[in-house]
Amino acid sequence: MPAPKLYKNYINGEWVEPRGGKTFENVNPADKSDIVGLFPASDKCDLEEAVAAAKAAYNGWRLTPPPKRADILFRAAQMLVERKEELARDMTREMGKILKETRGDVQEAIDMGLYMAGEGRRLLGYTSTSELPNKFAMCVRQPLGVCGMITPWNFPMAIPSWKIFPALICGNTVVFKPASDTPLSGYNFAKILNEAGLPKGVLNLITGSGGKVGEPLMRHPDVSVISFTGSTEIGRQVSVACAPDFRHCHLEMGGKNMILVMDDAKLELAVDGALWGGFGTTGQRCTAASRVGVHKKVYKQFLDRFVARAKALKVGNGLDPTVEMGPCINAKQRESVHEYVEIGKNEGARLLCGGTALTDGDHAKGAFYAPTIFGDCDPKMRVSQEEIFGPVVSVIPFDTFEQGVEIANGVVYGLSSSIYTQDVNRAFAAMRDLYTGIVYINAPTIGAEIHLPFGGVKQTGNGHREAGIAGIDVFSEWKSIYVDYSGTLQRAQIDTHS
């Protein structure tokens, strides 16, 4: 095979090598012999340069009229459209999910770019009345400054777009650290924004480990906000790092999402949803349907169909258009998945299919794992409570709607939930009672759209949301403005009624 390509960081409008000269390999999880590229193993010195560049560029960018900022975002979205297939193939090669999914990943970035470009002529505040005569009151948005973006590997272009596009349209500058498993998609995204016309220093890309780059980024005093998507454990570290200086942080973390299948559900539709929700992206989504609660009246019928469909899934290299599920992101993650399978077996869950790494034939060079279903799970088992982040689904029987909702809510996470039912009253009760940031009716727990808020409650998030107008709220602050044109001193908040 040809020597792998050597990539660089992007700092202050230039592609530069890391100060320490070190690199790391980006390996195809479907074929460990395929080295996608060599990327900078950056350190704190590289990060300091990137933050300094973003800080220096901030004043000019915030004073650029938002419609002019929007022109650049729109051009970037157009370039994403033109290069969609190439970008999707790069993404499949570096992180494994099938082409249909990586094309969707790029499409989300396109959609977000177009949406946020439209906000360049809005960025709405509002005017209001005053309690005093001859006085005008309004509020406007203002940017925060330098934004640090730490993104995961499972959606390596969509999630950066959710963060970077709204930050840029608000007038912020960005230091972007993509996941070390998917630096090529981050590189491709930064390259397109550069070609679209971003001024130097407005967007800076740094690759490297969490310890060498991510931790100093989250602690840097010149970084006004950290936007992080990843595990709850690391999210807690981000929160602690930002707290002493009262710097903002936006956290999107874990999930243990549940589909409820009622006794009146269209079973084949529910099986379709559970299959896609549980095994799409190899179960490596924060919104994955890793739990399925099934009413006892239809439990056996559902389970038989679900297991048969899971056994029939074709697992392999995502570049093969006939493949339905790709590999785990790396061998370490596959080991973690298998450890949870052993935990489930020891807890007494009934292994119905899968439960093994796939290591023969076409699977020999990749981090493949068989689609796995546990039946007869107790809601308190670890496989029913903890995020596995792999192709493992725990099926839990229940008796009543109320019991199903109680089980769904009985985890520390609160990202996404779903119910399959033909009863409109139950559907509305579920919308009210399922305590998650996202609720689906007759659809799986995955499939969020970019114009609605995305995020969760409890240990899934810290109260912020991504996407839609909510994404702008993360990267801007409100400023209230009063204009007194009375020509006299008027004292608000003074009691004039006595």
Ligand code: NAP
Second form
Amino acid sequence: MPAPKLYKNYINGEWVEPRGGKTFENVNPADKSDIVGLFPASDKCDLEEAVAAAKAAYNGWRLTPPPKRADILFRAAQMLVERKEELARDMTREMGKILKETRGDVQEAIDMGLYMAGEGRRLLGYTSTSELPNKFAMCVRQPLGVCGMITPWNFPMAIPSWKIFPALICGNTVVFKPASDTPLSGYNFAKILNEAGLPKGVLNLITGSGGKVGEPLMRHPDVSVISFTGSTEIGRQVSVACAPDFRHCHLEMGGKNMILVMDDAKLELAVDGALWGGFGTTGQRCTAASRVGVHKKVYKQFLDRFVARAKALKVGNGLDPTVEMGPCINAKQRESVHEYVEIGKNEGARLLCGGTALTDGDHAKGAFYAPTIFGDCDPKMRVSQEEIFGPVVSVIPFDTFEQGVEIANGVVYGLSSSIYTQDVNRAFAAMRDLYTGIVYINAPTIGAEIHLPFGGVKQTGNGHREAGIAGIDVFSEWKSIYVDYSGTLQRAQIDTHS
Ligand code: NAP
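The block above covers the form predicted on its own; next, return the form predicted together with this ligand.
Next comes the full complex, this chain leading.
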């Protein structure tokens, strides 16, 4: 085996080694003998340099006309198109999801790049009327300054793109800390943006642990916005860290999403959806359908087909085009998944398939786990309530639509939900009553598109949304401007009613 490649941070337009000289290994979860690369284990000193570079670059970038900023984003999106296959392969190698999915991840970054580049000729505010004569009123968007981006490993290019493209088009500069399980995709993304022509200091990449890099980043007084996607536990810490100085924070966190299968559902379609929603990305999606509620009238038929299809899934290295499900992100995550399976068994959930690590043949090389389904789950069991983030689906029987909705809403999270029904009245009632940021009708809980707001309610989010125009709102602030050309002092609310 050749020695693994040594990667660097990108600070102020230069590729630089971390001050402390330490590195960490990026390991392929499908084959632990495959070291994808050595990445800087940076610390607070490196972070300080990155923030200082982003701060120094801010004024120049803020004053660059947005269509000029957009030219760079268009170029970056084009480069992503040209390198899509190689970027997807790197991503599968470092985080395990199958090639079809990693191509989709890169495509999401392309789509977001093009969408946000288009915003370079919009970034619309509006003009309005004034209550006083000879007075003009309008509002415009303005950038905030340095944005700190802290991202997870499950969408290692798509999620950074949801944050970085809108931040840049609005005129902010960026310090980007990717997840330690997927630094290569973060590196690839930052490299392309810089090759596309970003001025030095506008985008800085710094790898290292949450504690050594994420912590000082989220507490840094020169960072105006923290945009974080990850667990609710760490999101809460980000929120608390930003609160004393009222620095903005945008949080996208955990989920416990549910598909409802009604008695009039097209069952085969619902099984397709439950399979893709539950086991796509090995169940490691914030929007994963980790709960499936099934009306008692079709419970047995649904479950028989769902279990048969899950047992038949081919699990293995995502670079093999015949494989349908990759490994867990690492051995620790696989252990955590297995602990939940034990919890489910002890709670009395009926294990219908899976429930074990896969260790036969080539599976022994990686962190593989069998697709697992629990039947007859009570909605209050821990496996029905807590985010497992692995290939485990809890199936819950119910009697009525109202009961199904109550179960779906009865968790602390609120990211995504779905209903399979042919009844248009029920579909509309579900759109109204399911309390999640995203609702699907006759489709699984996964599959968001980049031009609509993305995010969740309750303990999934803090009221902001990514993607679409909502994504622009996170990285800009409104400024209202009044121009009085009357030549006299005019007092709003007073002169109008005297
Ligand atoms: P995580 O452990 O919370 O990590 C997320 C990011 O935070 C990583 O970059 C991590 O760095 C960093 N971090 C860890 N500890 C930190 C600290 N003390 N201070 C600052 N930063 C810190 O989450 P994950 O395991 O990567 O991702 C899985 C979670 O993300 C799930 O809960 C999933 O639902 C959620 N998620 C949500 C969405 C959404 O849009 N709602 C999308 C995808 C994923 P290291 O990697 O170095 O630890």
